[in-house]
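Take a look at this single chain in structure tokens; it is the form predicted on its own.
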Amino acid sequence: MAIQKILVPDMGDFKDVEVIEVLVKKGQVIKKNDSLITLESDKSSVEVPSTQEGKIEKINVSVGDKINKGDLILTLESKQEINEPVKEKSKKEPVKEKKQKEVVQVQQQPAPSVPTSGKSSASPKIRKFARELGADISKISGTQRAGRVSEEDVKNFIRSQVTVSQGEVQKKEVTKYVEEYSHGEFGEIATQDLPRVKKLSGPHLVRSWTEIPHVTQHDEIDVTDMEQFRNSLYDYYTGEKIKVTPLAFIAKALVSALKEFPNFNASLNHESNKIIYKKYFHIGFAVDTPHGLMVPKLRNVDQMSIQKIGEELKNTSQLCRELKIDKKEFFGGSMTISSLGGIGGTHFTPIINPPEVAILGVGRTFDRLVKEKNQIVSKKILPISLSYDHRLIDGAEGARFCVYLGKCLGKDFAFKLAV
């Protein structure tokens, strides 16, 4: 059978990158673009996909190896050979027929489950720390990149297992809720692993929803003039129309609102009970990718033009989809925008992305007939949903913020935004 080699692709500045996960095993049948290994540098974590289809013959890397561009990851038997149909029975070729039957039988076997490596769950220092506290590292869910366990994860695990009463440490009784009937008893079901990005974001969302007292206010903004202005933009020299996403205008308007209401551009320090006010304006935006939802930050939006914001939004979204974005770009934000306008819907309840204290949800613009100067006219209406931390921001300030944002996206300000 034909043997294919899968090599480490060109990943830019990556050099001597550590293998932190091997996601496949020998004998497994894989498809093109299936993830093979996970690499982690000081900048980011990246999954390397397969460029071929076939059955894995040999894996040449293991967790902890340092690899570079062109290094051999694994070899596999050609997928074309595996999918080759069995020929009709022939007396002249009994041996060949037997081999083909064996190949087809291999193809029909289910792919083995992907093993998880305990080596990548925590560093030696964290493992030692867990042992000293009597904690089983394999039972601790990691909240760091690639599911790694941090010192804080170990501490939270210990807190969840014990209580202190009158100076004595007592083990907590954990109640596990089990469904009375399994899902399979009611019909056909299918089970698959939770995507890796969702595994990483899950604990972060639970923390946000359980620790932050959310308040969500819904409003509607008249963006008729802004939309007319946006659709009228063109290049002065070429005469070509300039296409700018509405999200770029919203991001620029949001910066103006953050300057007017600094409580929204802040974070809470729970240990010192102090407010941290940020002098920068780094706007986060939710990106829908095949791997799950990601929230990168656009730096210094206050210093960008509308057209520049649009270009950066496009470039950053592409880096997220290709898993090439630096993990640091997911931190250090002022406030986040979650836009569903490209899909549909009106109002929803966006969850705050801590340590930020607010998030702006944007729905799809719709038309509404209104009476204006004794005439019925059509207006473009933008639905928004503002969630904020009620410990820092009250309802009156939230309402003022929405009103101000509406003015920023109105006629007079729309022209200023393009500068």
Ligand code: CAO
Second form
Amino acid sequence: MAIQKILVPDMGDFKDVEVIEVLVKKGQVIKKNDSLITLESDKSSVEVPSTQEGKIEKINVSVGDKINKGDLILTLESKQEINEPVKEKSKKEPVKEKKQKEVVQVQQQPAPSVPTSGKSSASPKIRKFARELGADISKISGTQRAGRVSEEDVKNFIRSQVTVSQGEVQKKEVTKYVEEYSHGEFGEIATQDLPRVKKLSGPHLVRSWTEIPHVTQHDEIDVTDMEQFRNSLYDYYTGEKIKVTPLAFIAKALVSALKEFPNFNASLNHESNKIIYKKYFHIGFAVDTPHGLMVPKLRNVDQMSIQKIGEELKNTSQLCRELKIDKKEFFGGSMTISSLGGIGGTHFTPIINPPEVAILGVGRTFDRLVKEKNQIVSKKILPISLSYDHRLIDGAEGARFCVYLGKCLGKDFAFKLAV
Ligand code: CAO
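Alternative state: the form predicted together with this ligand, after the form predicted on its own:
What follows is the entire complex, opening with the chain shown before.
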């Protein structure tokens, strides 16, 4: 048994390149040409394959390390005798190791650096894009010059993996993730079936996450005046306090913003490359139920008073929690609000509910001390997070939408919500 070193080969122009993936583990038995690490520079990405076979004794690089030709990648226990057995070292090898004798292994049999996986070449940006979508770039055939993979190739690959038909997602190629150890090996566990609602919503979320290029814009709205108004609502006849949550005001403000920015009240038809503009204002809202998340629609919110919206929110969420809601009520929406304000937290990244193109996330209102006219005053701040489909909505439009919404719920709220 000999210890062999696998070093970074000559990579031409590459200097101080970053390790972005370590593709092997300590103790793993590898064959010659198995990929060991992926390196990424500004220009391109390469995988470094092994020049030897054997069992990995120690890995000397980690993700984020900057390495150069001759640096030690790993040591290997190999049956194959080599001319120059390598001394073991107790501490992590510095990656800057270029002694002549120690590079003998590689210099005799230089490990060729190859464009990633040997099959696909792609820019770091595209590789990152593919990684974020969980796609293996090596499986994607590039349509660009010299087989280079484009963003469109990645999207087409994802589409080919997930076929959506009649609300059901069928995975053509199921990736099986085998855990190295079972959960039960670490302590007591319990197993139960995934609730039906989660089984149904899961593929829908996957479709949204993998197909829609999301952008999420976070903002804060001064809702001090609105909150004062909300807390001062009393029934004209009975004198009783009217309880309406901020969500009713937000839904009303959202309708006003949808009128001003029709791209948010739209859907995309990719087959015909058309935008469908909706002339109705059916607002979806995420409801947390014991069975899982449901997103019913409130129809024609533009024609409702704030008090009526408040009542409808209560009634509809109750129907969801009791599983009495009609299935059709989950379809035909303009845009969705996901409010976690009743629970807590500030900003998050809501996932668009297709075929809609945007979703508004709402956090919990908090107090902030600000200086106003040389006085310190307390303001009520509402955190919002707007996710939108970047294929239809540009960043500037997203920002304008947030500003407008801020005006509707801010000092202009009485005026804006009345229209
Ligand atoms: N800031 C401060 N307080 C808020 C608030 C906000 N942004 N939003 C609601 N509240 C308050 C309400 O005023 C109410 O206070 P009182 O108990 O004093 O009346 C309390 O929080 C509870 O409100 P609520 O959550 O019951 O009512 P709602 O109209 O705000 O929301 C519903 C209704 C159905 C959206 C909500 O019950 C729910 O299910 N939220 C979870 C949505 C969710 O899971 N989203 C994540 C989707 S992605 O996984």
